[in-house]
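Given as structure tokens, the chain that follows is alone and in the form predicted alone.
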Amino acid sequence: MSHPLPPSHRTPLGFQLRDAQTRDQLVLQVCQQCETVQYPPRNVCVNCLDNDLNWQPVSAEGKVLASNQLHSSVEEYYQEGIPFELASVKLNAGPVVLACNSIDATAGDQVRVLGEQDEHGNLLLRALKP
């Protein structure tokens, strides 16, 4: 039996972000004129419009502002895994991200969201226990 395939349908960006995640920090993009950190990334800064954006670790630890399970998808790929349960977090560095929650997180916990790639080279964040 033939496993589904990730979806390819990745940006530019998309691969920049899994390839500048380390293992025990989070790096975002982060803009050098007014220093707002930028999730998802992009080509300008969302607060001043400047394009000088560095991959840089920042804060990994947030909180949950929600969390709930995906019951579908119309990807082949991530049927197997579902239910998947899913966090929005916003982040003490400020952007709001949405990571896979393996750790039954609730609306209020305090979080940390690390990078990992996938057996496929895929990025995930995950929502962990700090």
Contents of the next structure:
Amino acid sequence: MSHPLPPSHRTPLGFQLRDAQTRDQLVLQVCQQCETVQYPPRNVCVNCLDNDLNWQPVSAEGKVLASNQLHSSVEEYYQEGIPFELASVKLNAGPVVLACNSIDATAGDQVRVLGEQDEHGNLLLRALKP
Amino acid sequence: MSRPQPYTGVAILAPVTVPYARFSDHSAAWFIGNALATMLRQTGIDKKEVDGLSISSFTLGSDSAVSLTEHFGLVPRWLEQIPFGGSSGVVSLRRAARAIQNGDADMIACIGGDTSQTQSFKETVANFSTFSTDAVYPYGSPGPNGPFSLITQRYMDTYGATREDFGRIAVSQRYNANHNPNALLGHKTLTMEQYLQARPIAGPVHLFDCVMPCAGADGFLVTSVARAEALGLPYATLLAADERHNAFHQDPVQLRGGWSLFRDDLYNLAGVGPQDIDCLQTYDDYPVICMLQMEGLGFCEQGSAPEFVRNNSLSFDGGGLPHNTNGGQLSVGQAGCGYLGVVETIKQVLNCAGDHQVPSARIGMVSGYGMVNYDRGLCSAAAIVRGEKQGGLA
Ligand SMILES: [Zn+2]
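Given the form predicted alone, state the structure of the form predicted in complex with the partner chain.
And the full complex, kicking off with our chain again.
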């Protein structure tokens, strides 16, 4: 039996998000008209609806809103690796991101969020120590 | 801002349920078609008289509401498909009522139905939205349990809610389901101890906080009061209804939905207040969301639902606030996009709910909630209905 793979389907914007990340910087969409930082990626600015959006480094700092362990998954790949540590993080730059929580961060903790590709080239955002 | 005008002259009738099944080889169209057949058979209305159709389903696949007109041999002059998850039932009722008032249709069938096959839930979750594809599904592929576990945790941290508080909702709904032969879990009792000892699913969310996706359908007819009177059929009227989408999007975590933005207008239009509501159906994808609805619709203050459920019976016969009186999705099962609560509300105010009838219920409220596009449900809706000519159908 073949080993299950992590879900690799993304939208074109999801792949742009992956390709924009760097080792030590969080790169998100920034509106060139009003400077709104947005996530998840969109086609136009959530604030002013302008379509002039650039992928730019933003502050990676943020605060954990909630974190917990997922004990169930609809994907076989994750069923084998349960529990999955999940956190929601309010970035200082504005948006809320869901991220892997590999540092046992809990609500109120300051963290840094960076993107990391797995061995299959899938991007995951990770909450890291500040 | 303008305000919704009264829904005068609109009648709601023939609440039907096609019994739920955990899995089915039948398609969603089978369940929806059976709901339509049942309501026509029970009322004696001819299929040719149905000139409006509103459909909601997650599992129609490549078909849509218009496909179903060909499946069912209907020639509607008003056709609607509401894809707003658990708010679809309430929103369909509202849309249909306006169509009746404006003469766009004379007899509208509103139906929510789904099938459930081994892969259908995974397919729904995996392709739910673009935001979900890019920003939720890769993170453990949790389905709705992921975002809701974070919302539940944040609600507990902020307002001091405990698992027992959520358990009061789940346990009372199971008690209600024990009096509903159509509830999939109605043959099993649930104690608080069992609730607390259930296996963990995601953070504070445990097994009995989660709904079971299943197959089934619910529906009702919307027509004019004059037509309902001429047919001599039991009917309810729509006192008020409203909806909001993407409300409070700047809140970092969803601790409130859009209900508080329209509830004053809703009660004003209906001419009643929360104290006049004989039974409340909330959309119970998770108990914490029931709490947001109780708060948003003014049954208690923001953040005080845990206290409210400690101090008020939620069972159909407990004399408090009868809540999710057929067992809700937590005990009946999840199918049909929030129609379950609408149909139950109509049955209650027509006094034809059977063994779980709230004694002499006349005014019912139903709340809808749905569509976790990313980290929260985007749709909030609510309606207040009143039984006018009460009674059941064969
Ligand atoms: Zn902008």
